[in-house]
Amino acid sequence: MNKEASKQKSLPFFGIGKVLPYLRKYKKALVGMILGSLVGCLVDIGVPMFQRYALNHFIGEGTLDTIVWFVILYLTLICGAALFNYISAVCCMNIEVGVDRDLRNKAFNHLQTLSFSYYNQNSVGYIHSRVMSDTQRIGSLVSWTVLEFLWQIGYVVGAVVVMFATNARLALLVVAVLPLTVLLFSLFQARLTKANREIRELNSKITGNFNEGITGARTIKTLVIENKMEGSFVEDTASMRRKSVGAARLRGLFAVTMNFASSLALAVVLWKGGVIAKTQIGTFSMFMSYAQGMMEPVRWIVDAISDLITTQVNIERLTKLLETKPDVNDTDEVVALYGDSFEPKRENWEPIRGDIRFEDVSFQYPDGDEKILEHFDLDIPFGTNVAIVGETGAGKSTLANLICRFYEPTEGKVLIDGKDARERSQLWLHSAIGYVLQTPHLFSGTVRENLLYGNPKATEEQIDKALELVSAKEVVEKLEKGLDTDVGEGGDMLSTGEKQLISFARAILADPRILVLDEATASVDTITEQKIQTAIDTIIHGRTSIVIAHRLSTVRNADVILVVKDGKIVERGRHEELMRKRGVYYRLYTRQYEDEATYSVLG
């Protein structure tokens, strides 16, 4: 879980300057929205003078002269504010669901283009809880809460006025309160602050622990881990529990404190009132009224503004994620030529040959305190197999990772067809990308939709083609549905060597210059893997290719094998020149050999 957002310093204004931006779009729903709240509350101050009139005049001069008016006046007006009312309202929810669907894209579109550091250094809970928990209360904020807040101040400021136009005297005991509000205000607004923040990153916590619980589902049962991921939800619930506790107790207290105060002051009223507008019953029936209609705002304010200080920690966790920047950069200048991920200028971008060069390169993770390459030069031409082997966590894909530009050099240059490739953009070198992960990854549709994420407009004859190359349609044609089955949320609906084989033809229907294959065939049977081997020493024909591999027997024909030992390259040459060295290499290949004829013996 990130811990950063815990030490964030509090936002001015509760960071509402942040969320301002979002609301130019909505000014003529502003607009209906403030103007028909505005008009509800002048109705709702009215209502007491209306009062007024009728026990002074009605009862008090005991006459009915005017009633006629009176009710079509006070009937208009309450006609009027309904209407007004239901203005504001849907202008409040146009407000509510634009700007939660504007943070959502943004904050999500946001998230593409963030490098992949960010999303090893926080978990999806976390990032769940950013983009769908915080900007729900901050559409929230902005719409239904603001509408509240100027009818329950603009009641507060028009009774004040009223009040104060009629009975100065009587009216400072009413509005003596409000600075008490405000010092008690001050003195709950920090604790208020930090409590709610506190419970926020307990939330997200929880999230990633539940989704953690889902899409684990199968480990936690093979593991027999039930009672202790079981454990660590109810610990973490019931951190959640006490902490939401003690803030409700400390936001009650304040609203009890709050509420005393306000009842202290009515009791003044009622006591000293009575004396004052002892001639004037309708006046001493207007004040009462507006001093028991003060109440409720002044309570819905001091709830509001603990409302304010929680979605201030929302505001605060949703700007960190949005003023987060990627570790890979375009510059401008290559942005204003080659455009962004979002919106590209393809007519600019230069054909991709596939020649790969490393200059002088050392490299280190944003979060590792070691190189793990230093001054390293390597020639890829076009066409050239690249095989990177290495026991399981040595650093494998690092070097992939770069020519993809997931990550930059902290030092040298990777070379695409001869020019550094931050003076292209990102978009255009992985457009030209084929990879194919260990963990094969499918998106939710038909098995069709997925295979067009390579290619959009590929033709049903290539579609063909890719799979059979792959050995993949005898799977599609055993399914349902063919081409049209659906895979499931993340293709669970198929097993993970039928989904790396879809995953594979995808990544061939794209036709790339340069592929990519992160132990492509792990998850694959031996016969499969046979076929699909096949298929790649025909594939990469034509292009430049990188497989990382761990299965040694699959890179004895590259062209040339980077061994990775410790995160460093120890050796490099064929197959042939590196068992000869009988080093790392022959080390892990023999092993390997026996291994595999043990297990052919005894399996």
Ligand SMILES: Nc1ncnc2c1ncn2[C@@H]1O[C@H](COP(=O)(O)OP(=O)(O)OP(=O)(O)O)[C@@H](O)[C@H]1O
Given for the second form:
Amino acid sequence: MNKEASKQKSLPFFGIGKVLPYLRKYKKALVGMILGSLVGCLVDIGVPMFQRYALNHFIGEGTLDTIVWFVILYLTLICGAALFNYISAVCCMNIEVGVDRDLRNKAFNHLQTLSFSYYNQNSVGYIHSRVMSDTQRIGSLVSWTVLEFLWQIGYVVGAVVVMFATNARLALLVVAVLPLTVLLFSLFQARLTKANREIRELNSKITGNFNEGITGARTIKTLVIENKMEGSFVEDTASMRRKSVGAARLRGLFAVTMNFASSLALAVVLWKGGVIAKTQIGTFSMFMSYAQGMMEPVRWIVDAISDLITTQVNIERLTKLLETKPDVNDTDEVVALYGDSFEPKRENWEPIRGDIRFEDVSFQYPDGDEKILEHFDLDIPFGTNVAIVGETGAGKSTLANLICRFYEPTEGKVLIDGKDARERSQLWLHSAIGYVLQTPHLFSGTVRENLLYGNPKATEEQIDKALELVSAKEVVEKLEKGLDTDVGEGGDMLSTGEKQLISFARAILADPRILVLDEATASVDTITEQKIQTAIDTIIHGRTSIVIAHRLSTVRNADVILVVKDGKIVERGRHEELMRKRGVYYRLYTRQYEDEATYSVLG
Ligand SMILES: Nc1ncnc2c1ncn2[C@@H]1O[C@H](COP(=O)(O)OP(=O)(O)OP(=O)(O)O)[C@@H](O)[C@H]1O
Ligand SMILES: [Mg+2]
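Form predicted together with this ligand structure, per the form predicted on its own context:
Expanding to the full complex; the earlier chain stays at the top.
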């Protein structure tokens, strides 16, 4: 929040320039909005003139000769104003909704191109509010705020012109009161802004807690800290209520004081100025209307400026997101040859074979403070079945991330088919890799839709075969509507094991040359695991596969087992060789074996 507060001190109009390009699409609506607001303020200026005429002519002179024309003209004016109000409101709405949608789409598309690391560094809540609330505020700024701004400024200018044209001396006296209003307003404004800022800060704290309360609901329940969470929530909302009521009081007091003080000042000026006696009643009434009418624009404009300053923060945050460059980026030459995700040039893609090589790779996570890999070398020729084992935090998933180019090496290269991965597009690589994540993710939709993400052209038989291969067929059959069962947001209606099986089937449907399984069977029972193990043994033929496993019994058949510790390969070889060696792998294996034996005895 402090960061935001300091940003608010910079120039208020600075950020707007970045939003202007988004208005280009809405030229017609802009014209309608501007025209509507100008007509609107002309009517506002015109009404007191009618009043003046009526009072001076019909009452002052006591004649009704022009009353018919007066009524016709007045009604025309009012009806015209209503029509223009309607037009400008519709245009305004179009701009607001349109700009909001364009910004959201752009932000959403841009988010798809950002790397893993962006999502590590920015919380879902943060990204969500950039895409949802910042865009909304900007949309309403460029529509309603601009409309109101033109209207209010137009009113002040028009009223001043009419007043000077009617009676320059009286006009001068009325205008002389304006600075007083501005002064009074600025005094209140400072306190109001402070109160509003406090309310906003509290509000975002409450929203944050609320989000946490929802996303962490299960953890909160298991830790039995509902009371504590509820306590702090209640405290925050109570303080929010206190502050909001305080601010509302301040605002009320402010309006009353403003009206009273400015009317009083106006009365004194007019009285001392000695012009009342010489002025017709109608003219005087018109001046009074203008004087009162000008208080609101003055208040509004000062208010709008402070609003603009806060919206600038929204603009800055959103443009920062839109300007964030992904850490993993295809160079211009690569895009020119291979295309990007929106326009892939598949005709230029070389068929992938599946050789993977790490050459003197050092790696550090963008927000990490130590090197996970240092001068790491590894050669995985096509068709090899590699198993990576090691303790938690050893760097196994990191290796998988680098192979998939979710991250790029800080130094050195990862070669795919003998060529630096960076020399080809990410899409080329990703379309050839099947990856089952440690934390599986499904999209909302049905099981079938999720499977088709792997291969949109898959036939019923292919789907059936893939499910059978990973023993997911029974799982799907058990579901209420089979393949057409909705899996819920992120697949949350399924168990983690079920999600893992479905994402496994999805990876197989894609028929990839390289298969990366990061603890793909961590959440399924031993029987299913054994079935999957058989499946893995079948499907890895003709592919390069990297299998990361905690349970060592599952990797016994691997062509080569790499034992990783602190980002280094400490042992490598086949199961039997490593067991004979009696080193790290042997110790890991026997310990696990003993644990499992104890567990089954106890169980
Ligand atoms: N996104 C990240 N940003 C910063 N550091 C990370 C990130 N992901 C992992 N690390 C760090 O890198 C190291 C290796 O993590 P990695 O996920 O590769 O371990 P792992 O061997 O897969 O462990 P596990 O068996 O628990 O899955 C850890 O010390 C971890 O703290
Ligand atoms: Mg891992």
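Residue numbers count along the first chain shown, from 1. This one's a predicted model, so the numbers in the text were calculated from it and none came from an experiment. Throughout, rigid core stands for the largest set of C-alpha atoms superposing within 1.5 Å between the two forms.
A.B. asks: Hey, does N196 budge by 2 Å or more at the Cα between the two forms once the core is superposed?
C.D. replies: Yes, its C-alpha moves 2 Å or more.
A.B. asks: Answer yes if the Cα of N450 shifts by 2 angstroms or more between the two forms on a rigid-core superposition, and no otherwise.
C.D. replies: N450 C-alpha, core-superposed: shift of less than 2 Å.
A.B. asks: Does F233 shift between the two forms by 2 angstroms or more at the C-alpha, the core having been superposed?
C.D. replies: Comparing forms between the two forms, the F233 CA shifts at least 2 Å.
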